[in-house]
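This document starts with one chain, in the form predicted on its own, laid out as structure tokens.
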Amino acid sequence: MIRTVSTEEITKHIREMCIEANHYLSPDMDQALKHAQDTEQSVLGKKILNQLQENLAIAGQEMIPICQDTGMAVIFAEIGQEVHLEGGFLEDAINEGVRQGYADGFLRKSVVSDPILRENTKDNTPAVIHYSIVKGDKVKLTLAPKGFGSENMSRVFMLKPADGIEGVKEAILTAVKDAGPNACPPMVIGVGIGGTFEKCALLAKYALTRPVDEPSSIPYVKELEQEMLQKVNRLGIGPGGLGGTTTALAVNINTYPTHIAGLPVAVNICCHVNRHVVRTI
């Protein structure tokens, strides 16, 4: 049976999922701070917590947003393959409801629309949209905005074969002690393995999006996600950069079969807010 969906009302919901992203944690995140919060050993390190908290309560009071820095909307758009869109074409849908929601919520509007000329669109858009066929009648939107001082310390590693997993836990400390403090401790570490170039990037942003409470189901995924939230918690790098035990609030892992010859890894890195919203229509 083939269910209609106007894009009408994809257009309502991004717009208003750019403002509830900017302006509050979403609630995994709230938790894993609040926990972060209680078991920070160190002194400096439990005040800056506090002062993150302090910030949030702030936003959510005076309805501002949680980072200065609003970030690129970025959208993984999962299309039920029984869904006829009607009302327009999905992509505009998409960027105008980008749009009004940058406006609407008095965010910052941060894309230039040629990476070498710099002139500012004025709204925000493009978005980075990734589009998915997937099963059924639905349609599950993922909004993420993704602010740069993160995104610039991510990294792709073409690893070999023969470098196995422990070539992979030092790829991802490589990633976490090269941002150090410009990623904005405790970070959310989002990491893909496997694929190609692009697949494993496409992987590791993709990871940052499940709630931070939710481990992988591979079971050696889920020890890998866990060793290497200790090691790098053992950094030291710890609440913004100013020393602590709390470096990362959550190691993320997705992975997808690659060639005999390769063995890529994507580590994307998040700051605390960690900024993701889901819906389905």
The other form holds:
Amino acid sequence: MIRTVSTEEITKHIREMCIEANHYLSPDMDQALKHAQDTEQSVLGKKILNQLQENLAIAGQEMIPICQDTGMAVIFAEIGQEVHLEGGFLEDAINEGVRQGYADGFLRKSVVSDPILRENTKDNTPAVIHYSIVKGDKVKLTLAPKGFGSENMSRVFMLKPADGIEGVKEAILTAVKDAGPNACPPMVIGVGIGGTFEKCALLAKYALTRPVDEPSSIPYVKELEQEMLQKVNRLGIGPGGLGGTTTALAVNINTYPTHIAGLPVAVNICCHVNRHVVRTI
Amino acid sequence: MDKHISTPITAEITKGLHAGDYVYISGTIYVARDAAHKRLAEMLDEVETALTQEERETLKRGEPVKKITDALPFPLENAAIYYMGPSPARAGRPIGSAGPTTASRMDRYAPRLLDLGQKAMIGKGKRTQEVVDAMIRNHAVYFAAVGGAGALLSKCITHSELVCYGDLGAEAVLKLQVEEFPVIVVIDSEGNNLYETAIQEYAQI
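Having seen the form predicted on its own, the form predicted together with its partner chain:
Once more the chain from above appears, this time first in line as the rest of the complex follows.
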């Protein structure tokens, strides 16, 4: 059965999601930050985690964005193949939602129209949109505004098959060590393993939208996530990069089949303001 | 150690600050980030090409040159520059969310501004050796504010006004009044670096 969804409705949801994501963290992130307050060993680190809690409270109560870098809007649009979209062009509808959300929510406009000419578009569009056609008759929208302090510290490694899982571990540790204080730790680390050059980057980005308390369903990947979280937290970087035992809140890893000759690995680092809002229409 | 300081930030003040100190700043600070630094540098390039031989030598000695001081949009002597681009203010608030941005993107420009009298930088993240050398040479400090705590830091800002480059939007130069604005000395005027020492303390691998 074909189900009709209006693109106007999509605009309305994206607008609300932009505002929600920038003022409230999801319950899993909230929980992870509170847990870190209990376990952090450094006195200064604890003080910073307390400030982050205070910051979240102010953000929600007074509607001041959690972070001034309200990000470039990254949107995963998963569209059921039985959905018929009615109204204007989908991409325009999504960008209109971003435009309205960033204006009405007093969010920062951080997008420039060209990477070299660098003129601000003044409405935070265009968004970065990843479409996929899925089974069913629903539209699932995931909005993840991405700040660039941490985005700039993200990496792609084209490893050799012989590098194996040890190579993957080394790549993750290298990216986190290089990021250090720049990525606003405690961070969330999204990792993509496999696919092609661009597929692994997309896997890593999508991994960041998975709740931090939800491990991978693949047993060895789940183990790798836990091991890497421990290893990363032994680096000593700590909250704010000022030393401590909480460098990351979670390592989320997604995998995909790859070529006999390759082992692509992407590490997409996100700060503690790991924003994601999901809605299904 | 907790310390409370007021602007202007003189060499007297910076000499008493050490990596690891928790500092509350009150007074006036200026806001500039990537695009504003680029414009400042371009403006300085232009002014410097028009200097006389005598003025060039004065500049080399680290003494003020009137042509440069007059051209600057705000006084750099003993100034603190906050690397930041705020979100828009809601009605009744001086500013929106206002946390630090990554300082390393300003590394290319910072030594020149430090040589012209700037005494404090507020940002987050690592700096290059060139910046640290310029800090030591000029008795300057680098403070980190907590990255991603923009709502909390916004509450310590009581007034904000545009200084210049309004067309840059979130990257315009602003003059802020702050009260007990919380920062941590990461690199002090002797070059001691908290990022390096504190991480070693907790590193287990």
